[in-house]
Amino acid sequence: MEAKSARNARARGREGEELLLMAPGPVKVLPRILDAMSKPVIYHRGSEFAELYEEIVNALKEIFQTENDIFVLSGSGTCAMEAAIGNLVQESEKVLCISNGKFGERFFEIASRYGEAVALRFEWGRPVDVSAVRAAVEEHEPAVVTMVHNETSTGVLNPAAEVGRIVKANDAIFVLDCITSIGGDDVPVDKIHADIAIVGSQKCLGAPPGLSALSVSEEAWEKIAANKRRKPYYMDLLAFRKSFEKRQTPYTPAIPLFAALHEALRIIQEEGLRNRIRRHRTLAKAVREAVKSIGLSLFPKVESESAYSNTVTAINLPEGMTDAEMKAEMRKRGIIIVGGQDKVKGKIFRIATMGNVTAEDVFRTIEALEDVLFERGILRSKERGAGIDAAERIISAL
């Protein structure tokens, strides 16, 4: 949609409008995806499901940019995170967990249940330091290294390619959480040496919540097969590989969600992955420039714009407003945003631009934010509209 037409569209009737999800998952789901879920349930051991599943996997391989095996799990992204660790790690092995946010810490918590977890922590809001990663890998000699590519808790994009090279040079297995980047940013899984890469259905893929998918490299398969005391049963990846020979899952899948994911992937193919990535990047930059133009500051402390997340923007709360107040005021205007988590709870709020988000959605969100700040006396009358103008300048290039 052109910027001007999108800007005009934001003024259309608000009454009866659905709440707009601008949270980092779940995201809004398009009607044709919802319609796919309402189709009659098919038999999960029949040819219809086999064809559906194969088409899903082939589409995901294009989006992951991988030749590795891919499987879909009936569980959210955390399910796939635990599947990766639980299948790979033996109790005596070290797992180096790189963390600079809430979800990096989640990997550490999971790994602590399966092996000897070692945390390499960085300040929240700053990208991972590659030289520190190299030193830690050489010191601890871990069997597995985990990292979150796009840390939505802080709005930071971590240097996956650089970390992947270090991990491979030290003969370790690299597990990369791409839950909120694959489908919205450029994530060439094979090129960045991710042995296991993970995505969630309710993020950039634009599908409903409840599914995750992961890719598995040959090196990861060798390590999984060597782990004779694998603990997962429902998430046993060897069982998933065996079942996929018949284009099935080992246990009953969430069939309506598979149908929804299938339709969501069709939409991505119609848009084109390059176009989708460009849209995500453009809309995220529009939000960043808009909030700065109305006097707010970004939470991430980065030296390069490439370190900003392209799917969620973390913004410091203005003085005099709590995150609860900000969320409530935005909700009154029909917009769902989120606050901070753990260490940054009460300090930031976050606006996501992921999935099937449009320029109109961004304009509507920025307009609502300007209204909130004006009514609270934070934004002066003559400053109103600056955020919309800034967003429009960026979006006009889309």
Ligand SMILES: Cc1ncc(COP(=O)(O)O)c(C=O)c1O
The other form holds:
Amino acid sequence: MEAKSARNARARGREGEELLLMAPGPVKVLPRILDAMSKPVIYHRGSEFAELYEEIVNALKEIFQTENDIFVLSGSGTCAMEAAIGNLVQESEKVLCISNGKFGERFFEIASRYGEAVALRFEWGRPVDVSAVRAAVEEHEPAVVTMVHNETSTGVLNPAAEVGRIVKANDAIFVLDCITSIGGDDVPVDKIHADIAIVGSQKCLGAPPGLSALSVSEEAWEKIAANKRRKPYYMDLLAFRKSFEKRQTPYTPAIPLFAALHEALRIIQEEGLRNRIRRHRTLAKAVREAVKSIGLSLFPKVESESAYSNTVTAINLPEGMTDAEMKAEMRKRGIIIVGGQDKVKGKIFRIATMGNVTAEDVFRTIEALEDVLFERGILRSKERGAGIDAAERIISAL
Ligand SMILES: Cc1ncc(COP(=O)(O)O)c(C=O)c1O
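Switch over from the form predicted alone to the form predicted together with the ligand, please.
Expanding to the full complex; the earlier chain stays at the top.
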């Protein structure tokens, strides 16, 4: 077994500071939330768990801004994506998968296993085009349409409300991956007609990885109940609904993670959803303005500011630096950031501002980035500090 001291040493940067996770999940987890996991394990068929689960679901309903049913699954975001598709879709049915990034493609891969998946692809880094979505929905008449709200791979926020209107006007079911938007950005699930909306614990909710939650509308329930050849067993949503009558889950849940999520949701309630959304929006904008002011460019090619993600910023790598070098240099300075995936691997790096991230965390990150660029000769000495100044200008309005 690895010595604790070695593990601790690895979790620290060069200065002995703790490594700061500025990755788009998992995110930094506050000690209060970690402490909740170290409490004695409770019995999942007892009243303590029932109370905990009910409070979790009620808190999530406020954050999802929904009246729909909500369930927590003991599996990461992808587990809930597959639960949604697997429960809804029959073999012969069409699923239109709108995709402008890695996670849109993931929906297509999942849907291909359960039904007839049709991909509607857009350039990575651009938001989905609503008129093309309308044309595709009218042409294919899909039973289900999937989309990613906040495309983490490219830092683009997709127009969920407009797409939701189109899907509903065509009597299809709308499945929306809000894995990196709910809890950080404004996602009024009922207003935007998301029949199934999904969140991951390790993103904007600020909890540890391992759980996901999804909301299910009345229309989605009708479709699920009509799907007599539903394949998922572990993720059978009708079983989740039945168990919820007793505020239980069908199988043994990840109890310590539920306790952590409960505490994370308490923190969200204490902060207030509106304040939390404002903080996320401000910090993401601070990162965007900071990197632009030190000569870097943003990866998304968007016409309007509202199409930038409010939780993760994708930045073009400066010439002469690989993403491995960027990540390593930032890590030496105590900050964990990530590179690009698939098509954009080697082209971009990403800084996330999700969960319980603070202005201080953003300053620390920008300062480290300026230091890296200066050391590599990309930033001149008189340009140093411009990023911090830009971030400060945005954050002072918070
Ligand atoms: C938008 C989006 N969808 C889905 C996923 C997959 O979630 P998980 O890794 O929790 O399974 C991620 C993870 O980064 C994501 O950002």
